[in-house]
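Next up: a single chain in structure tokens, the form predicted alone.
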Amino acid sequence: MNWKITPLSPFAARVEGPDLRQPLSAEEVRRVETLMDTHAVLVFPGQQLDQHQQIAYAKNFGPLDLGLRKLTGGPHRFEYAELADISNVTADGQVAERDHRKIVGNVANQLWHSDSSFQRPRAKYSMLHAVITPSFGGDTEFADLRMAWDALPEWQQRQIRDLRALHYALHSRFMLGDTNYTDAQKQALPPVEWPLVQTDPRTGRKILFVGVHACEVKGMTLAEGRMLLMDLLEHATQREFVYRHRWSVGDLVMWDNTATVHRGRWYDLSERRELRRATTEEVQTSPEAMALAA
């Protein structure tokens, strides 16, 4: 395997050599997983993948997640429901108007989050492929939640070690004024509970598991809990923990949602921007792994 691995400050890595259009061997799948354990974000440049090839690559790493498709439904531009349409393009192929419902999703993506932290099983690996990029902007930033934990002072590590937070799919949408949901939609993905402090079952590293979907801390008043969550997210997304990716057409970026948060950056919403994302569900393989994560 003639792969060139180039570290990207402070934690991500660029991987050149593999052709992801071709099936991976078992050894290559293990190598990707090992690189993910170390870097949490991998950039594979120059990958001209069609939908079938992207789905085939993603399936190497576990069952695929539907995410918010479970909630929103509606028309879909892709052959696979498991491909998330990260674009400003409507189902009929037109750039969406500013008041289109889809634009809310584009804006919500600019908040720090982990994909599908609002469900169980949650997302593990996301694989986002750039098809069309705007002339300016639209970068994606990633923050390492392992580095964030390591940098917390000991008193704060003790303070939050046993706390648990509720994650809700619509919390960020409500924050942005997008409240036009039926009771059935609001209840389709009820809140799930995750520990604020987790241990990666593959590496043993501690993780500060925060993000915009976290809306409440068990055992704390709503106001105090939300302030704690905002403080922790501010800490976790300091510049020294962040890698910013500037997209080129053909890039496939893969990240670990259990070890990072990410957000999109501003771009002119009148310019066409199309990316496709496939995401795997987290698979807990043993009672010991379940205990470590929980």
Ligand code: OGA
Contents of the next structure:
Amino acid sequence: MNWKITPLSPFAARVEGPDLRQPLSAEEVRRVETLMDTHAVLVFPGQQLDQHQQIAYAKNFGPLDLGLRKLTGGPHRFEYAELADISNVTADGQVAERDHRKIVGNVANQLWHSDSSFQRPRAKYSMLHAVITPSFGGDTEFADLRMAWDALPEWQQRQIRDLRALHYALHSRFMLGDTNYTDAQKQALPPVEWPLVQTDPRTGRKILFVGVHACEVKGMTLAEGRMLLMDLLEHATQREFVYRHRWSVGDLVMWDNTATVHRGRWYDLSERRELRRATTEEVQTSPEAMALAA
Ligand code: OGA
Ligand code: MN
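Next up, can you give the form predicted together with the named molecule of this protein, since the form predicted alone came first?
The next block holds the full complex; its first chain is the one shown before.
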């Protein structure tokens, strides 16, 4: 395993050497997981994966997440429902009009979030692959929520240690003025609760688990809870905790949704941008982790 690991920021790293089109050995899978424990974001450049290869790679790390597709269904461009279409392209391959249904999802991805934190199980690893990139813009940024916890003053660590937040799938859509949902749609994915402060069962590091899906703090008024969540998210995403990824075609970027938040950056929606994502579900194994989610 002659892999070259290059730090890209205080947390993210680039990995060169493995060929992700080929099956990984158990030892290689463990190596990726160990690197993820340290870095939380890994960039594998120059991996031209087809859909089958991307799915096969992702399955090394656990059962795959369907995200919002289990809710929305509808036409899909890929052979696998488990591949999320992170593009501004419609099912028939055309660049979508600005008022097309899927564009609001593109825009919502530009708010800081952790994938599927609005459901249980939530997402663990996301693996996003660049197929076509726009000529400018469209970077993706990542912030490390472990660094965010470590940097909080002690009084604030004490203030929030036992708090729990509600995460709701449509909160980010409502923020963007996308409110035209039926009651059945609004209730289809009820909010789930996560502790605001979590301990990574693998590394023991503490994590400040915030993001745009968090919309309410249990036991606080809506106003006070939301203000606290906005304040903590602002803290977590200050520049020194952020890695900005400029995409090249063939990049596979893998991140840990339980330890980071991410957001897309603006691009010209009339230009084509095509990425596809496979995502694993978090599997809670240790008794400590089970208690954490209860
Ligand atoms: C995602 C996502 C942001 C982007 O794929 O989960 O949020 O830059 N993507 O496309
Ligand atoms: Mn995302």
